[in-house]
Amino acid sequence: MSDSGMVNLTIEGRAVSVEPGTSVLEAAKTVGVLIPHYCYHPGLPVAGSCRMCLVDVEKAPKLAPACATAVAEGQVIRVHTEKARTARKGVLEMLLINHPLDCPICDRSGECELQDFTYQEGPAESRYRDPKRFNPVEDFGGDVVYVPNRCILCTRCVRFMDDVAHDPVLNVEERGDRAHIGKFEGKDLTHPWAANVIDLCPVGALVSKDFLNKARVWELDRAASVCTGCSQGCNLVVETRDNVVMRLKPRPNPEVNEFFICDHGRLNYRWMNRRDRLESPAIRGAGGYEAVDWDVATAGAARILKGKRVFVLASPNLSNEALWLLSRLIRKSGGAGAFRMPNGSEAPLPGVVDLALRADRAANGAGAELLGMTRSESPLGGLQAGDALLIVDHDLAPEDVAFAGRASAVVVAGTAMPAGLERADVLLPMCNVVEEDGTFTNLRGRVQRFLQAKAPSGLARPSWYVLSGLCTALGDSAEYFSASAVFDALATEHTEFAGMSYGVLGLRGRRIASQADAEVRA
């Protein structure tokens, strides 16, 4: 070991320096060498059972599994020697003996590791001439369907439920070529985190009922985002086709959600495709709502808000950028802002520290409070007679409707008309979270970016753009032309966000100053 405490070795002719205890497989990743593997996953205990990651270690008597072999000083590792490639080719040939040739109809086609590695270094043709085994498809409960004919028995799903979810539901039944994944009697995958086994499966053996036969993966566009299902702020990939959100998948972030998302967050996307959207700015007249140009609608909203105390009902799923602009509007009018937090049962993932489906079921409650909004079970209770009410993408509960009647004027800025609202003087259509850029602040004070994944609906504009225009029309100069410019201005004004920018945040985020300082003191 070197004086620096790092272990130095060579992998495929490339010098590597890593922490002691690092596996050869992970060390190889640091220099851009991908060692083929199936059973290994960085979020699971090592099994070393698939034998796909065998590598040639200089002076060692036999090939070593890279996932279960720790680095050693001076090691020389070769991944692509004839001996190692022949061994991996043999593993692939064995796996393909009973694997069905159903790639054209398999949901995993295009992102299947068996496809990839077979194409890369598998046998050109099969020597097997006997009929393949067949087992019927089985419903595993929750969102999961098991297709045993495709299973390669990597046991990732078993280890996830045993060691991460702490709910031993799955096992390996039978032996030899009869072996398959089974469920313990009376149990199934109704655990709130169980659908992660779909992402963990390297082939098409575990598939999502929700995504089944919806799209081919090469047809999908992808963008990095943040889950709005609760205050944890799990990192996501939003996948769209033809401007429709098709599915949400976890995006690794060791500081927030490691490699996982809960089933609630995974399936909480249909509202992103809702059809009852506000698509054009409109002003209410004698004959109902009349569609108008944006300049006319913004000027109309400013006209009825000007000179009044403005009460803002703001969604806790608004971005920090939008909430900051609302706080400026509130200050200028001497008004107030509030929100209601939707709630549910908390569901932790026991095998990952500080990861749970949180009771607070919105993404940015912490950011809303930090930027001056008040959390309340009766958010319109502070609305005074004669106030102007600005509803920003917030739903109305039945008890809110009566309170809203106190307002002298109502402006709605949002994605859809709030249910139960009898009147609104001006409608300003906004983008939803997958149609704009912005940031959220999670329950631990981590500020994280989300990126636009699809085009806006109709004439809807990003929330920060709508609200900056409204602030400007009210005499508070707030002309911004990008979400990053709004965030820069926010970071300048609020010390908690000091030193942050979109470049600094990257795609993993950063803790606000007060939270980071508290962590250091602890």
Given for the second form:
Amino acid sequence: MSDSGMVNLTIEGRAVSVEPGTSVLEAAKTVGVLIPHYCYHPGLPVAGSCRMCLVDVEKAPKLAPACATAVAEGQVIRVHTEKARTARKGVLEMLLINHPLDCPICDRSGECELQDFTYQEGPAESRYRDPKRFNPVEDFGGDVVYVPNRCILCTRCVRFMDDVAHDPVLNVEERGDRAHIGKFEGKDLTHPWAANVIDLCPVGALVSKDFLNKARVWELDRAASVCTGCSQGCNLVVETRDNVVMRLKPRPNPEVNEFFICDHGRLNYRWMNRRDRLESPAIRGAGGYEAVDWDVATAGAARILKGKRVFVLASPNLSNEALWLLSRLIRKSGGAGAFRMPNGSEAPLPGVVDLALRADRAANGAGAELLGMTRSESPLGGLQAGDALLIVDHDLAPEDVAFAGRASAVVVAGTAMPAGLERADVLLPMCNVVEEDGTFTNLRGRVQRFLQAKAPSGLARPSWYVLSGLCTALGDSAEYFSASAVFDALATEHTEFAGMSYGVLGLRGRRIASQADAEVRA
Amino acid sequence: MGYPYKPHASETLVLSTHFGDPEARTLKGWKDRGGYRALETALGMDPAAIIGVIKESGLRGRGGAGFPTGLKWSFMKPDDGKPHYLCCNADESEPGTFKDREIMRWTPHALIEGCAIGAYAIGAETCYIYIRGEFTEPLQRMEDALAEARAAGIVGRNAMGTGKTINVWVHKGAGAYICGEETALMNSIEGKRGNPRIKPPFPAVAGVFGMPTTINNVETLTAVPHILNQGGAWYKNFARSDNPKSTGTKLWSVCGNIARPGNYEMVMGFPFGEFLRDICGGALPGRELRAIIPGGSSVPIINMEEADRALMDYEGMAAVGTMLGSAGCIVIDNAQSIPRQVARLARFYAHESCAQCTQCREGTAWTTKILERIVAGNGTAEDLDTLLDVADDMTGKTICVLSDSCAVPVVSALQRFRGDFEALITKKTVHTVPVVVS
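Given the form predicted alone above, I would also like to look at the protein as it appears in the form predicted in complex with the partner chain.
All chains and molecules follow, beginning with the one already shown.
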């Protein structure tokens, strides 16, 4: 070991310097060498059993499993020697002897590690001439279906349930080539985080009921996003086809959700595709709502709000950008803003520190409070008679509807007409979270970006654009033409966000300094 | 040879002296035959001195690997502040091997004494005897003897009145071959699925319950009291003069097509041909010996020319391209189909593979399917090459050696008896005597 405390070695001719105790497989990743593997997953304990990651270690007589071999000073690792390639080819041939070649009807096809590595370095043909093993498909409960014929027994699912979810449901049943994944008697994959086994499965053995036969993965477009299911702020990939969200997948972020998302977040996407959206700006006239131009609608809303105290009912799922623009509007009119936080029961993932489906079931409660909105069980309680009410994508409870009656005027900016609202004077259609760019602040003060994944519905505009237009119409001098510009202005005004920009946040986000420091001190 | 026959004059009885003598099973009977003297001596000695005697004796592991026992014990660091464990591997499941079974059936106290000495020597207060699930009678004998030994204060919290704690427990397996692999055995003791663990860490660093553990075979531990009673030098003398590396006596389990199957206790280095033909009585009437698997089913199969040249110790067997292994000797005569025997062995390994490693899980089953197809007369010319290729994929690439053990009989049989396989593929008859079909 060198003086720096780092271990220096060579992998595929590239110099590597990593912390002691790092596996060869992880060390190789740092220099862009992906050693093929199946049973290894960075979020799970090492099994070392698929034998796919065998590499040549100079001076060692036998090939070593890269996942279970710790780096050593001066080690010389070769991944693509004849010996190592032959061994891995042998493993691939063995994995395929009982694996059906049903890729055309397999949901995993296109994102299957068995496909990928077979294309990369597997044998072109099998020498296997005997019948394949057959086991029937089994419902594992939750969102998970098990297709045992495709299973390669990597046991990632078993280890996830045992060591991460701490809910031992799965096991390896039988021995030899009869082995398959089984459930313990009377148990099902009902753990709130159980569907992660689908993402962990390197092949099509564990598939999602929700996504089953819905799309071929190569037809999907992908965008980085953040889950709106709770205040944890798990990082997501939103996958769409033809402007329809088909599924949500976890996006690794060691600071927030490691590699996982909960089932609640995973399956909470159908509202993103809802068809009863506000699609055109409108003004209420004698004959009901009249579709108008954006300019007319914005000017109309400004006319109504001007000179009045504006009370804002803002959804805790609005972006920081939208909330900040609202806070400017509130300040200017001397009004107030509030929101109600939807609630549910908390469901932790015990194997990961500080990761849970939180009781606060919205993404940006922390951001809303930081930007001056009041969290309340009765958010319209503070609405004064004569106030102009601006409802920004917030649902109305029956009692809210009664309160809303007190308002002198109602402007609705949002994705849909709030249920129960009798009348609004102006409707301003907004994009939902997967149709716009923005940032959320999670419960630990981590500010994270989400990116547009699909086209807006109808004439809807991004929330920051709608609200900055409204601010301008109300006399604000600044004009913004991108979400990042709004964020830059926000960061200049609020010290908590000082130094942040979309470039700085990247796709993993950054924590608000004061809060992080306060916790370190504590 | 012990029970049920009289020993042969060329045998050297140490461990098997009391085989067939029901009185030796009882505590009183065992004490009358000199039992527990060695334990008394040992508990008065420094543990390092015991390890010294074992090292001097040259005793090597009798389970198959032949690792020097004294050296293995010396890996256990005294005063490391951790509880140490001794595991006795009584999961004798290797096809062809049945020596430990007889030790436990006839001299259970000898094993308990060996375990107690071993535990004391490595600083362990707990010894687990992991016994094979199918061993119902040996299990009963062991439990009876252990109850007697506990009641007499030989083992327990105040072993032999010395104030030292040596607890011995018998743990019954569920009948999995793989649980004879040392780390799978430890998982099984811990209540987990008996899957072998990745090494390192080795058991001496992190074994059962993550603590330093030594694991020894039944025969190894049973030899220990004799060595302590009579001295390391005495044991060391049981060797051929030109090979001091293999010492002592070895129990040979002989089965298959041989006139007198059974357990034989032989001095290391005895000529193998003489052993088979004279002591074991040679071939059955009208037959000829054709092939031998000398050390349990996991070692290379050899032909009679090699067997006649071989000497019965670790190095002597290695010299003819096979291994001493567990000395479970399977004899095959000219009335057997060697491909069929090899297919049967492969089927055993395919059944017993723990299913962790890809090459083993799939390879053992694939090997079996090919071999059974050849035996059924549906083999093709490419099958033999495929078998060798698959065997190569299965060798030296997995967590434990079960996969290698399946490949070994296949490769060695193809090296020495390829004609038998080719004949089945080309449908020619090679056997002069009708092949036994049962």
